[in-house]
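Here we start with a single chain on its own, the form predicted on its own, put down as C-alpha cells.
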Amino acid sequence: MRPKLKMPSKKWVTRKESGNNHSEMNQRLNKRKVKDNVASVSARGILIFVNFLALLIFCGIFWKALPILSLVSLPELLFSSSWHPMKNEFGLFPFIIGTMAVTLLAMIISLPVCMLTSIYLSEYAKRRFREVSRFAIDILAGIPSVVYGLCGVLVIVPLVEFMGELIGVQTTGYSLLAGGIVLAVMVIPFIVSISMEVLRMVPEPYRESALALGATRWETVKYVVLKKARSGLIAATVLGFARAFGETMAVLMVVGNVAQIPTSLFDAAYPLPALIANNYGEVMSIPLYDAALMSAAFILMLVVTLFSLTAHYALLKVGKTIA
C-alpha cells in the first residue's frame, strides 16, 4: 500500500487578522514619518539658528562701529594713511595694505607648490603614499597658529634678515616677506587638501578614453582633468585666500606691526587681524578707538564672506561641468 501523503495544511488568515496587520503597517509608516518630519526640522532649524547668528555677529560689529561712521566718511577711514587714535584720527589705509599684500604674498607662494602637490598626490602618488600623505597633510593643518609663530620667529626671522644682509638691505627680519612665508605654509594643506577632493571627483573615465586616444599622462591631467576640475580648484584657492585674510597669531608674531605702507618685501607691515588683537585693550581709554577696531573688523568680516560666497559658487559649478 502506498502511504498517504499529508497535504500541507492551508493557513486561512481571517479578515480580522489581515486588518490587524494593515493596521500595524499604518502604525510604523506613521512613525516613520514623524521621524522624518522631526529630523528635518530640526536640521532647518539649526541651519536657520546657524545663519541668524552669522546676521547677528555681522549687525552687532556693524552697530558698534557706527559711532566713528557717523563722524568721519567712509572714504577717509578707507584711504587716509593717518592713524593717531589720540588725536581721533582713524585711517586704515596702511592696514588694509598690509593686509592684502601679505595675504597677496602667501598666495603667491602657496599656490604653484599646492597645485604641484595636488596634482602628483591624486594622479602620480601610489595609493598607500597618498593615504599617509593625506595624514600628514591633516595633522599640518590642524596645528594652532601660535605654534607656526612660534618657528617663524624662530627661524623665518633669522633668514629674512640674512637674505636682506645678502642683498645690502637692513632690516630685522620682522616684515612683510616673513609674515608671507610663515602664512604661505599654513594656508598650504587646506589648499592642497581641499584641491586633491576635487581631482578625485573627476570621473576614471575620462582618463581612461584620454590615455586611450594616445594621450601621455601628463597630456591627460593637463586637458581634462585640470579643465573638468577648473572650477574646483578655483574654489580652493579662493577659499585658502579667506583662510590667509583672516589669519591673526602667526602673522602678527612675525610681520613687524609697524603702521605704515610697506614699500618692499623686507619692511614691515601691520595687517588688520593684527590691528584688532594688539589695541582692543585699549579701547577703554580712547574715544572712539572701539568704533573704530569694530570697523576694521567689519571690513574682514565682510571680505572673508564675499570670498567664501564665491568659492561656494564655484564649488557648486564643479559637479554641473564634471556631469
Second form
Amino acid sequence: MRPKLKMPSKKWVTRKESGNNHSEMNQRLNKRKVKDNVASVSARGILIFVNFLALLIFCGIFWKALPILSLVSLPELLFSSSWHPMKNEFGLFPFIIGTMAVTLLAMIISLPVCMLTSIYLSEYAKRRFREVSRFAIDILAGIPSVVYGLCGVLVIVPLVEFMGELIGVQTTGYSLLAGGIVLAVMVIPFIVSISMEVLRMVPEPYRESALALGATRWETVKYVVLKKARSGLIAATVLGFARAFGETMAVLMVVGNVAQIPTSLFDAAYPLPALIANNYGEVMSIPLYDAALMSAAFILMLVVTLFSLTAHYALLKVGKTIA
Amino acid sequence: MSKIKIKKLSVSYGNHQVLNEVSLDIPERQIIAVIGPSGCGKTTLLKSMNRLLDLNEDVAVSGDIAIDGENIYRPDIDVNALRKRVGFLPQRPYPLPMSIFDNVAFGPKIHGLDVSSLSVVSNKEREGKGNKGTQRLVEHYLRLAGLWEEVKDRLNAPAAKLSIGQQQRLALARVLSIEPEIILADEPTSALDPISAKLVETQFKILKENYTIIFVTHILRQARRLADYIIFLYMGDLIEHGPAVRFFGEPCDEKTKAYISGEIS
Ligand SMILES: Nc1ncnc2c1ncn2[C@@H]1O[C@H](COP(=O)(O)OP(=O)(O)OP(=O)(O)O)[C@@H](O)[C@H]1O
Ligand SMILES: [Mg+2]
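Having seen the form predicted on its own, the form predicted in complex with the partner chain:
Shown next: the complete complex, the earlier chain at its head.
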C-alpha cells in the first residue's frame, strides 16, 4: 500500500517542542511525498498503457483478420498454395514457407559464425581486442536495414547470379539464397553481442578449475564454459530467430518476391513481412484483401511472440545455471 | 633434494609489484607451508609455480622457476603438461559442471592417461574392456581424498549438489587424478568446517610420501601441525624460510618473531 500523504507530519506538529524548523521540514517532506506519488502514479500509468498497447495491437489485428475466415477456412488459409486475390483465393502457404526457408537458411549460415566469433572474443581474444570488436559489432548492429538491403542488391545478388551460372542454374540472383545471406549478416552482430555477454558471465574460477588440471582452452570451452552458458546461448539464438523472422526491408529487396514455393536455393521466395509491406494499402478494391494481409500479420506476430517467450524462459534459467 | 628452485622471482600486476626478487629452494616430498599476512603475495607465489598467473592479462613475471632443473618460464614449455605435473587446489572449490564421477574422470580423460597402465587398476580389470578401469580409478582417487564413502551411491549426481566441504575434497580428488608430482593448495581448509578440515589435513600427511605439497595457510597452528618446511612472506618479500622445527624454534628475523608471536598479522 502507498503511504498516506500527511501521516507522519501531524504527529510532529502537535508536539510541544516542535518549532518553526519542524513545520518547514514538514512542508518540504509533504512536497517530496507529492512528487514521489506523482512519479509512481504516472510511471505505473505509462506501464499499464504500454502493456495495454501490446494487447490492443494483438486484438486489433485479430479482429481485422477475422473476416477472411468467412471466405476461406483456416486450413485453406494456412496450407493452400494458390494466391489469387482477384479470384478470392488467399492461400498463405507459399509465404509461410518463404518466411521459414529464409529464416532457417539465415540461421544455418549465421549460427556457426556467431558461436565461433563469440567464443573467440570471449575466451581467446585479449581484452583490448575484445573491446574494439564490441564497438565494431555495435556499429554493425545499428546499420539500418535498408542499407543492408542495398549492399545485398549490389553485392550478394550478382554474386548469387554468378554462382548460379557456375553450377548451371538459371537465376536472376534475387533468390532465397540472397535473402538468407543478407539476413544472416544482419542477425550476426545481434547474436554475437548477446552470446559474448553470456559467455563473459561464466565466472572465471570455473575456467581456472579446468585449466589448472592442464585442460587446453578449447577443452575448457567445450566441457565447462559452453555447459555453463548453454541456456543463455539458446536464448541468444532464439532472439536472433525472432528478429530474422520479422525482418522486412533488407530481405524484401533481394529475395525476388514471387508467390511460389521455392524448390531450390536459387528460386525466388516471398516471405510474409514482404507480402504485407508490398501490398497493404494498394489493392483495397479487392474485398477481403486487407483481411488476408492482416491474417498474415497475425501469424507473424504469433510466431515472434512465441520465440520471445521461449527466449525469456531460457534467460530465466541462465541465472540458475551460470553462477 | 630440492624439487623447485626459484630464482629472483618478481611479479607485478600492472604497476603494482607484489613479489620482489624471491629466491628459494623447495624440498621434495614434504609438506611446505607458505605463511604471511593477507595480501603479501602467497597466492601469487603459488600460481607462479604452474603458470596459472598467465591467465591474468596484465601480469608481468621475471626471474625463473626450475622444476627438476627445467625452467618452466621457457617460451617453448608445454603449459598443459606442466599443469599436469603441478596440480593446483584453489581457495574455493568450483566443481566442473558435470557429475561427481566425471569431475574425477575429467583430468585423466583429457590427458589421455591410459587407465589400464595405472598401478591402481588390477590385471583383471586391465583386460576387460570398457569403463571398468575408469570406475576403479575414480574410486581410488575419491578414497584418497576421503570422499568415497559419502558419495559412492550417487556418483552420477551433479557435483554442484555436494556441500562445500565435500566439494573441496572432490577438488582434491580431481587434482590427485592427474597424478601430479607437486600439489599446490591455496588455503585448502579455509572454506571447511573443522571436521572436513581435519580430513584434508590427514590426507595431506598420507600423501606427502609420494607428493610434494605446498600449501598456503593463515592459521599458524595449522602450519605447525602439518608443515615440514615454512616459507614466510611479508609484503612481497621473502623474509625467512627453512625447516619448520628451526623456523618456529629459533627464528632469525625480527619480523618472523613478531609474526609468530602474533604481533603482526
Ligand atoms: N588479478 C590481480 N590484479 C591485480 N592485483 C592483484 C591481482 N591478484 C592479486 N593482486 C594483488 O596482489 C597482492 C598479492 O595478492 P595475493 O592474492 O597473492 O595475496 P595473498 O597473500 O594470497 O593474500 P590472502 O592471504 O588475502 O589470500 C595484493 O595486494 C592483491 O591486491
Ligand atoms: Mg590468497
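This structure is a prediction, so every number in the text was calculated from the model and none was measured. Positions refer to the first chain, counted from 1.
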| property | result |
| --- | --- |
| Rigid-body hinge position between the two forms, taken from S122, I57, V258, I109 | I57 |
